[in-house]
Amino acid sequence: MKAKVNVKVSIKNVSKAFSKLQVIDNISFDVVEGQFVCIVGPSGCGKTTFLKMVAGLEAPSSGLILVDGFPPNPKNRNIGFVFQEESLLPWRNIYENIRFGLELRSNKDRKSDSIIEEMIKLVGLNGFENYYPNQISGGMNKRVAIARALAVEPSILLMDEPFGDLDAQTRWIIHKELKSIHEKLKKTIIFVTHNVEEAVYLGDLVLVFSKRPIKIREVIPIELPDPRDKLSEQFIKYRERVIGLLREDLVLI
């Protein structure tokens, strides 16, 4: 008998139109809970429209998107949203910043202190709680971003590209930290990014997005043991095939 799985997100049937500008045709896919799902796709497909939709910042021309069976709604604050470009607060030292997201929700009572100390210790930033943005590492403050969208507890964590700024070095560094923050706290991500590699290293099930108007050219699933292996020959065979499948949509000019 078959474990019951929870669906967490549903697209049902999903377009979305700018006037004229078809972005994204009918595309339905489900988001089973604890899932680590990556989106992939050409540059300005519309990856990040999709991804503000999920989180109910952008409304759908036509068909559904349900979180936790209800249309999102960002007054909610049930989904946590870590973003491609610079989100700290320059003002505010660590420990602030971090509990700003819980200051949005009115939490400011004693319990929210253990919580900011508890996502600190995750991130492994402990003795940097009075550091402020700009006195710490890119990737140090990608951990802080995360922190921040983690306090809130939210049912689900939507990720636009947030390394893409990082040296490879401290991107490889956070893939792992984010792989053990996954594994420990179980939440269910929507990561969209435009590496395939991240994509792979990451993500328990990889969607590949075609040009504009998105349609999803394939759903795949990545059979792979943690650790994984970068150099190894299956993780390579799934980077090749989702390459292949995005040079399949380019456009010679």
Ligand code: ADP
Given for the second form:
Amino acid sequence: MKAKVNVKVSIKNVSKAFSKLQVIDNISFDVVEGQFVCIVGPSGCGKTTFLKMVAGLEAPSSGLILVDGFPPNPKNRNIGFVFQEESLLPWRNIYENIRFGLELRSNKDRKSDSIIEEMIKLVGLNGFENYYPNQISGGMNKRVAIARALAVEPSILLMDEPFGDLDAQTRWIIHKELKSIHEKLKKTIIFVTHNVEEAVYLGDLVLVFSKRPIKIREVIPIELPDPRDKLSEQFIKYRERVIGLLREDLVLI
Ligand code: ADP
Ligand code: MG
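Can you give me the structure for the form predicted in complex with the named molecule, which would complement the form predicted alone we have just seen?
Let us now look at the entire complex, which starts with that chain.
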């Protein structure tokens, strides 16, 4: 008997244009509960626009997006978002930064203190609660952003090239940490990147987007045992397959 799968995010015939600029051209796919889906695509193809639509921050021009069966509404705050840009508030310490999302939700009860403490532990920032963002490393800043997004116990987590500005070693470490967070929480994650190694390391599935207007070039299930070895032959094969697809779309824009 087949186990029942829960569709968490459903993308149905979605297109998006900004006046005459067609960005997304009729894409459809489902994300199953607990899945870690990585999306790679050429720069400027519309990946951020796509994530914003899943978060309900942009509307599709046509088609339908459902999260937990309903069109996404940012007011419900059931969607966590870790952005590309620096997003911590420099005048708040780590603890207060993580609390920020909960405050927006006007959820300042006792329970929220224990969630914040749990999140601090989860991302390994115990002892740094009173530090300010400029007093901790870039990698730690990212961990705070992840903890803040998870503190509201979102239904899904969206991540938009969150580690693009980190050096290679720090990225390597945070990949491992994010993987173990996903193993623990089994949160549904949609993670956008242009870094193929990152996508193959993190994803249960890698979706390759085409150049603009976006179509789905291929959906690649990554069938590698955990922990994944970025230097193994099979890993490199997956990487080459994705790079090959992206290369076909390589244009200077
Ligand atoms: P990516 O994240 O893949 O680099 P984006 O989603 O940021 O791509 O952008 C895709 C295209 O849509 C770009 O050409 C960008 O200039 C355009 N675009 C994004 N947001 C807007 C907007 N609000 N109005 C007009 N054009 C936009
Ligand atoms: Mg982007």
